[in-house]
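In structure tokens, one chain follows: the form predicted on its own.
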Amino acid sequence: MNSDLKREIIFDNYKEPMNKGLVEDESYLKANTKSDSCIDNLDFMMKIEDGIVKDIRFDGEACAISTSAASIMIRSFIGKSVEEVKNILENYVAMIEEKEYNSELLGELNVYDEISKQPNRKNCALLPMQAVEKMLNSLK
């Protein structure tokens, strides 16, 4: 994927993020994630039925990287099993941390494959994933 296409995907998901806005529904898992070093502060909600992610929503204030990562993540996770989501999460984190990963699993999340060139942005790309991990860990 070339740099121009990556920037376009990130910008489109920042300007018009998927599922931005929370709902009043107690059946959703909830988590907050925020940065210690910038304005990023996002609330997430995830609905899981029969082991399948049915919906993920988010709201809050965040930079282009965190907002777009949340949007792309949501599109990547809805309709997947909990185990599939965990596998994508593991591979995404490995990519951000410059470790071996399966790029085929990540789809559009591959737009962040060079984020390590800007180390201060790695946290921005990881924040939405941390919220999903918190919600999945609460299932145990």
Given for the second form:
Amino acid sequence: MNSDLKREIIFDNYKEPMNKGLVEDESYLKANTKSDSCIDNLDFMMKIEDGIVKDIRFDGEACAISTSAASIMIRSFIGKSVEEVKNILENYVAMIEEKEYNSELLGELNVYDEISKQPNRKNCALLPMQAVEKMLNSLK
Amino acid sequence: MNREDFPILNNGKIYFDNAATTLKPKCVIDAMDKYYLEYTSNIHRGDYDSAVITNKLYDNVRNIVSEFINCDANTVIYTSGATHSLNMVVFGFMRYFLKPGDEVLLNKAEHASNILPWIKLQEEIPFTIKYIPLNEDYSLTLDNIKKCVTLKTKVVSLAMISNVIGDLRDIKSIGEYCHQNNIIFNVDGAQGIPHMKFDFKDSNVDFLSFSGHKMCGPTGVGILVGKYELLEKMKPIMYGGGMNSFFEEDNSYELKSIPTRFEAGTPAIAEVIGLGEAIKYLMNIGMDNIHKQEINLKKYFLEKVKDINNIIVYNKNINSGIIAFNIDGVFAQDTSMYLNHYGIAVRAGNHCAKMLKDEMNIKNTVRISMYFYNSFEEIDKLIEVLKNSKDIFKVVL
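Can you give me the structure for the form predicted together with the partner chain, which would complement the form predicted on its own we have just seen?
Whole complex next, starting from this chain.
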């Protein structure tokens, strides 16, 4: 993917993020994610039925990278099984941390494959995933 | 002005994050190096030559502080920074002074270090914290304070200059009012003392805290100054070596006199010496000149930024070198990333004043904070970059 296309995908997801805005529904799992090193602060909620992710929503204040990553992540995860989501999540984190990963699993999330060149933005790209991880861990 | 005194400025970067910490002039770095290279020794213990030199230099910084802000040298306590100083006031003095039902007046523009210690102490003593409402421009005046004071008000605690909005509070009038009404006046000088002339004795301030690193000094050192009669009632929050006269098996002990009893353990000796050098350096330039230069820089920025439509400045009429702004529709952190791309350092966030969002209806801002070594050319560069900010996402993504 060339860098113009990556930038375009990130920008579109920042300007019009998918599923921004929370709903009142007790059947959703919930998690907040923020970091000590930046000022992003996002709330997530996720609905799982029969081991399938039915919906993820988010809201809050965050930079272009965190917001777009939340949006792309949500699009990638909805409809997948919990196991599939865990697998994507693992590979995505490996990509951001510059470890070995399977890019074929990541689809649009590959737009962040060069984010490690900006170390202070790695955290922004990881925040939404950390929220999903928290919510999945709460299932145990 | 005085840019040649700061070796780091040779890197070609523009530094506008002076409210976080300032750059250090060579004379300060040299003074600390000299301690490490030529006469490293502890204080108040050795009889050898280097220890005598260290003692003299270390102790003399109290005299330098006393000249700088007009206070008695024996009321100058070395701390690790303004946060430490403020904690000493709250947990060393207020813990024994405040009674259930008393009122402490704060405001929502304060830094965490002038709010959280009070919240913590309130878990022990059921006093009341009242937040003085701010004006429309987020400033705070004596009138706001007067409206909140009741017979139960025992303390007013506020910053000389707030660290997000940068408004300069009228410390002298507030001090006089507090004094007349028997209210303890505690001042966080972290953003004020580095930027303007201040007279402790003339201001009726009871406790004053500030940090070295925000005034050309090193990190890890700060000052607490208090009225002597209040320091006599204050208890140390740390006990150990250097602060006691004796201690015995029967649990008896005696503390040293003020201010030494508040300085347990080996202090930041090099840093205290560095701070003394920094204060001498600032006095040599003149605090009035420093303040004037910052105001001129700010006015210049405001004049230039008027022509850029999408920049929202939140504190135009404030008399300090702090500017809080946002690019319309852009998250503060994206703006700071964008400016960093051009070698311009600013701060994005809530700046440790997490309650201020309640007053401003905006959580995060970009903060530019000037010091005397910033230049008009640097502001020109900043303005040019802000003018081109329509391309911001091409740069930050």
